[in-house]
Partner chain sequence: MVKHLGIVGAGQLGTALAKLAILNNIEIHLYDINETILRRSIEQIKSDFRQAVQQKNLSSEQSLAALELLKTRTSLPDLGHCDIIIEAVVEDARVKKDLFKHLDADNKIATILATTSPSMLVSSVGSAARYTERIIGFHFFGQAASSELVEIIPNINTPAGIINDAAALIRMIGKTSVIVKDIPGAIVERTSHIIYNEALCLSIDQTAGEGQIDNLVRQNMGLPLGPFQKMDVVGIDTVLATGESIYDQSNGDPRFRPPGIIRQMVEAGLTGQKNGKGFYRYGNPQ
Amino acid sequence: MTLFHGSNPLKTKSKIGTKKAKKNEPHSRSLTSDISHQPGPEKPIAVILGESPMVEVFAELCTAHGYRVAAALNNTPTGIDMIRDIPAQASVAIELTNLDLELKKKNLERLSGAGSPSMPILSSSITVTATEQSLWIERRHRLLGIAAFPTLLAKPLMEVAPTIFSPKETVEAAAYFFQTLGIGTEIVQDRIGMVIPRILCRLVNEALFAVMEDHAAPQDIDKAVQIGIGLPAGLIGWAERIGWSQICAVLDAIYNDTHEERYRAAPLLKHMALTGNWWNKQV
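With the form predicted alone in mind, show the structure of this chain by itself.
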């Protein structure tokens, strides 16, 4: 039984299509009937909304694995099949906004009101929990959190955070979708920052504290990390690829959630997020 509309031939052993809807699960029947739809001649459609460069990266990945992509960036026009309306036959929707939560909410409301009643909505959940996001929309069972972070989207593993409203059908549909992209999934708790982004942002933050306190220059920290633990770009170099504002947003969100000092963003990190420039050109 295939889980998505489209031509992907992958199968699953799940018994999703045979599960009967319960009276207290009004979403079950529409969800199971849609994701068990038999494949047709058309390519499955992935709808992607959110921030650059994550939209472009994920759109390229989906296209390379047989999906037709309908995408839109938050602020800048994109050449990737720009959309005004969400295709009714879309197989999956992905929302990739971490910085502007008001815009993220509008994107999710737009996705919630479009597509089939069972189209999974996979939303970046590193600056706001998936459960909170699900409260913004109708058909809350459709939404799952994912650890969408620049430089991590095309990695072989994706963290997935179910909400308190997520049935197993939506979780299985998400796992199937990532499987078609050659990506495995790992279920994690629905917490801000999730796992890898949280760890990575803390490491970058500590590196910037070290720079501020004159323990080491940025290039020396990167050299030590490259040689000592084999991280090719180094922490500072990797942070520049991720984007300082992305790292700062994750740490601020975790700090506001936990009030733990270990997540307080270094003043230098806040400076970099605002300006993108080192405060001292000599370092």
Given for the second form:
Amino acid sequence: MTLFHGSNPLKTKSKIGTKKAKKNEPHSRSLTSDISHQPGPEKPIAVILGESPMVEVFAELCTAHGYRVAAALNNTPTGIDMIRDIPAQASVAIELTNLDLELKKKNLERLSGAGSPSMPILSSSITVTATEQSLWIERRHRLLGIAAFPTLLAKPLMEVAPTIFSPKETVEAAAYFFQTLGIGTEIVQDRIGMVIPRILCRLVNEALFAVMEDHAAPQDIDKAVQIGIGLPAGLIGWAERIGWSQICAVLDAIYNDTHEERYRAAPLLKHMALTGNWWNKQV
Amino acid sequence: MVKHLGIVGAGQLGTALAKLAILNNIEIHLYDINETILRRSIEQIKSDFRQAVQQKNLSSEQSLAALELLKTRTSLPDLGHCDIIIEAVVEDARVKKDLFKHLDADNKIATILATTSPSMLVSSVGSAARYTERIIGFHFFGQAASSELVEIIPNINTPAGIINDAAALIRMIGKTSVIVKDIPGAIVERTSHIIYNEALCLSIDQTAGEGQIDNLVRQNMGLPLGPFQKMDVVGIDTVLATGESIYDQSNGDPRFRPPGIIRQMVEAGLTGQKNGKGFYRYGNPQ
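Switch from the form predicted alone to the form predicted together with its partner chain and print that structure.
Up next: the whole complex, starting with the chain shown before.
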């Protein structure tokens, strides 16, 4: 599946094709100007690859803030090949895969040879560090980690994790890009799970232990955290919107990295990641 | 239907519960061993009602009718006819256990006995009683039970009828209840401590600074306070005590182990907003 947002897809394609001839033009621009909104009819291009629904959500966000979007989903039969060419004049590339790291690697390798030498590649780094990902690509200074997690993409803040190869300019370019989307940034260290996904997955895991051990009904757990703690979406309700497999993947990755018992996924969580949501049919 | 409610302990929580109950037409028998504390509690309720009448949140007739329902007691056997007795005494296991032993002996078997201990297991508080099935826990939250939520914690052998009566009382005083098994920290405290512990670990391993974590938690999770701000408000000594209690009662389950930094902070006198120094610095200690 290829998603072209913001204008007629055919028209967009032809524009991208025309621009390919001027391959060197973006090289002369600074990173910040690469992703700035250009005056005139040309809109900056964001390339987005990865998992549904994050790709669609982020594509909508970019389109709403004046970007042309070229996007591809991992789970289509032809995957990344649906974008035959990564637009050469793309301003920014975003990789949003947390589950299938082989596909993620392929996506990043594809992005590695595309775009200008200074085009930032913002890659979800909650199940594998940004530094490890940067070793998969050429021109690794372009890659930064972001806390891309379902339901967190359009929140007011984005966690950004520079790698040991990241120059200040790439970090500034990423901050500027998110600013154009109305999103602030917090620069954090490059750790699996980052900040909010780690806290959130830990909480959901405990909620699942509580359900599994029959400590409380799922509805009561959500009511307790909504009223008693002030967590608007509850935990189980929020987890359903995130997706159980995403939560399980983050916990497994942190557990494999730290070997800390507290990140071991609850058996019920593993079961739900495999079978989908069933508890509310049972209770 | 709860008609007579006994409250043991006329401190802040006992007073708040008594006020809520009489405003909802429940006759209260407020007990305290200390008559001065009892008098102070009554004065507090009267003062609050006067203010409510002045602000037209309560009519003087409603105020008078409610106060008619407030009875003070200085002898435990005087609570004998109550449908439910709630203890709101000092958070001391020995005091609570001793009280439950007396309440168990002095009251009719149908009386439900409730502890408000936020950190002790219901089974532990009620262990000295003979009829343990009638012992339950109520977890109130916020300053003077201001939160709408109440966790009802049945003992391991509490029958459904008693749980239903307890839930009915919570509805009568205008609050929302959830039923949680007798586990350390129940849901709210346990969840709060997981947030605190994770935030502390993230700060210790330098993933992000305390201010950054607070900012992210507020803005991206929608919580009113970040975990470091919340620990400062609650009191870092209180967080340590509750965290260690949950950890100990969970038989040292590593999922609940509080990071060592929290004890170091308490030992260094950094207890939060109340003394002006915690994760943040405050101009005017409370």
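Just so it is clear, the model here is predicted, and its values are computed rather than measured. Under this definition, the rigid core comprises the largest set of C-alpha atoms superposing within 1.5 Å between the forms. Positions refer to the first chain, counted from 1.
Once both forms are overlaid on the rigid core, the distance between the two CA positions of A233 between these two forms is 2 angstroms or more.
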